[in-house]
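Coming up is one lone chain in structure tokens, specifically the form predicted on its own.
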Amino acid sequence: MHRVLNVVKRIAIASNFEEAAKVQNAILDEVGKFGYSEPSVFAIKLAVEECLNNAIRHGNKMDESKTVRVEYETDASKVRIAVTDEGGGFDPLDVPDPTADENLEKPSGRGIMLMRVYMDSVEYSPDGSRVVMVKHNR
């Protein structure tokens, strides 16, 4: 029996969603290539969005001179990815839930929310510059 070796890829870019777009479409045809059901590729889709987005925008301030790192691997039953930012770091438990009714019409926190919701680990650094998510394969 052949056994495939997760093989991890590393990205750096620069702080801009074009350069984001590149590294989501990349970790898509990976998934691609293993078969991912449809609902698993939507949500691995939202979540490295807005996650990237966050890394972009909160961590690194839309400073270009700043990048952002993504780690992947993919095999047939799981994606890990990790994306660190430059910033200063955040406590994901101080950031308000987006579903109480006094923050419904702040625009913070749906992103980690989205994140939650559709992947099956979301894990932060102490100090809130890296997340590492986790999708398995359904």
Second form
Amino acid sequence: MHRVLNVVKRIAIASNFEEAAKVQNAILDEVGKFGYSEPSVFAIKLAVEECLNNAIRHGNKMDESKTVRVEYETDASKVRIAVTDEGGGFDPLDVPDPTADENLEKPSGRGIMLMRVYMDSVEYSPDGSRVVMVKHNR
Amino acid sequence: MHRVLNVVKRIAIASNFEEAAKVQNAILDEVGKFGYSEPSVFAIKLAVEECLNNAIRHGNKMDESKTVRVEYETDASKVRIAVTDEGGGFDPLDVPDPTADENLEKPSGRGIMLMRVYMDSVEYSPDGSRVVMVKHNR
Amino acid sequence: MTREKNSRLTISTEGDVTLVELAERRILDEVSISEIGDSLNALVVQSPKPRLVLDFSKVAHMSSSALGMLITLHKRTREKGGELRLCCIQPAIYEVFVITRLNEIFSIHQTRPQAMDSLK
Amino acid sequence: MTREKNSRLTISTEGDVTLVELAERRILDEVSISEIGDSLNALVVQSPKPRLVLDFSKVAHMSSSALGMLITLHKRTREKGGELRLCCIQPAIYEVFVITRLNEIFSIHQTRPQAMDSLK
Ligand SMILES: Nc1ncnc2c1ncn2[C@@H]1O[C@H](COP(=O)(O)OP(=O)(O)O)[C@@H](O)[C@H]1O
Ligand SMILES: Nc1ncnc2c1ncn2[C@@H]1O[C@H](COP(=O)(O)OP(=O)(O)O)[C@@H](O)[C@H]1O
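Same protein, different form: I have the form predicted on its own, so give me the form predicted in complex with its partner chain.
Next comes the full complex, this chain leading.
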């Protein structure tokens, strides 16, 4: 009998998508080891991709020399993921609703909404440069 | 660029030496990834082996149904390892000095002394069923 | 029927309809989206009146960037008087379309023959 | 010179000296210590006046249980009027002997010939 109860990992990556994909895979590996359900894994994959993209694109403005810090804590029942960029942040309340009729055909602006739908909680720091998301395994 | 800053892992194992060896290897893998020096790795290996043996043998009295909880936190500069058994504990101050002349030929009683020599700090909980050890990477 | 294949897309034509199978499971990740977008846009540019079917059978994951790429492709197709159809979208991915209301923007068919027939 | 080998120990004899090479890197971990202890004790029991050299060249790790096993072996050997020599102990392991003061209890030689010769 050998049971991993809890794993916390803090990682710093350069602002590029290859590194983001590696971290995303590491997180998915971890929740995989804990036997998360397929819908939970799908949700986590999507939300992690969206928020890493935002940190790299909007936060660090694709400047590879800037770092994205990723922290994830996993146990059998939930995963908590925090992503912090080195940008100036933003006000999430200012982000327009992408499902409003007038925004339906805009090519961007759906990431945060998807994170909120797929995760159980999504919370931004006051300045918006850090987001903490929680997903329960169901 | 991809840098793991910090890893924390909590594991529960059955009280047997095979499981202990697996956890020991997992910890050594982790410090290996952080590039710990050979002497630090040697020290950690030895101290982890001693304290897991104590938890299994003295704490849980070889009762496989009892659990040993292991928690380790690693970053580039130090590792912190906590081992908790389900036994009644003991008073570390009562343990005789194995390097005293009269104890030199006793076949046991050297584990805690070696842990203290090889790790930077070794602290027992008041009841003695939990030990927390720290080793800095030098 | 002609057939052209790269690692990410399998492109074939049936009459004046171009069928594109998105070929990798993780095809729509951030690293490849812009490349795939370029390939698809090239198809639209080449054709005087593009008729495109995108087969999603093998796509298991979808990000908002991929949705953005599809919206842009859709727009360009219509600007040329063409048509875009999506088909064989797995349920989990289809849910993303529903949540974003993009199922109301795209023509989505369950099967590939249905999508092809809708352009004939 | 005869030679006998199992996965953990290589045992050979030269005259009336028995040479035991501890064969695995992780030979002295908790799982194997009692088995190794049994094998070594068997050698001592078999011999009327055991003369044993233990070669540690391949041993990279050592726990206090292994030390305990060696102490017991040492005691049994002396009880039969025999002799035990250790040799080729790697520096990190030798440090464990020093810290525990067991270098004062055991006869430790740098090389195998020195250890063998000391019993002739
Ligand atoms: N980490 C961030 N730093 C700064 N601004 C951000 C960050 N994340 C999101 N934003 C802002 O919020 C907007 C909406 O983000 P999102 O919903 O993910 O859609 P998209 O990334 O497609 O624009 C972005 O366009 C950007 O202005
Ligand atoms: N986790 C524990 N629970 C209860 N008693 C312990 C524990 N760890 C150590 N001890 C006590 O401390 C003594 C000394 O331990 P140690 O120095 O490791 O040597 P050894 O294990 O060889 O006896 C043990 O014999 C035991 O009585």
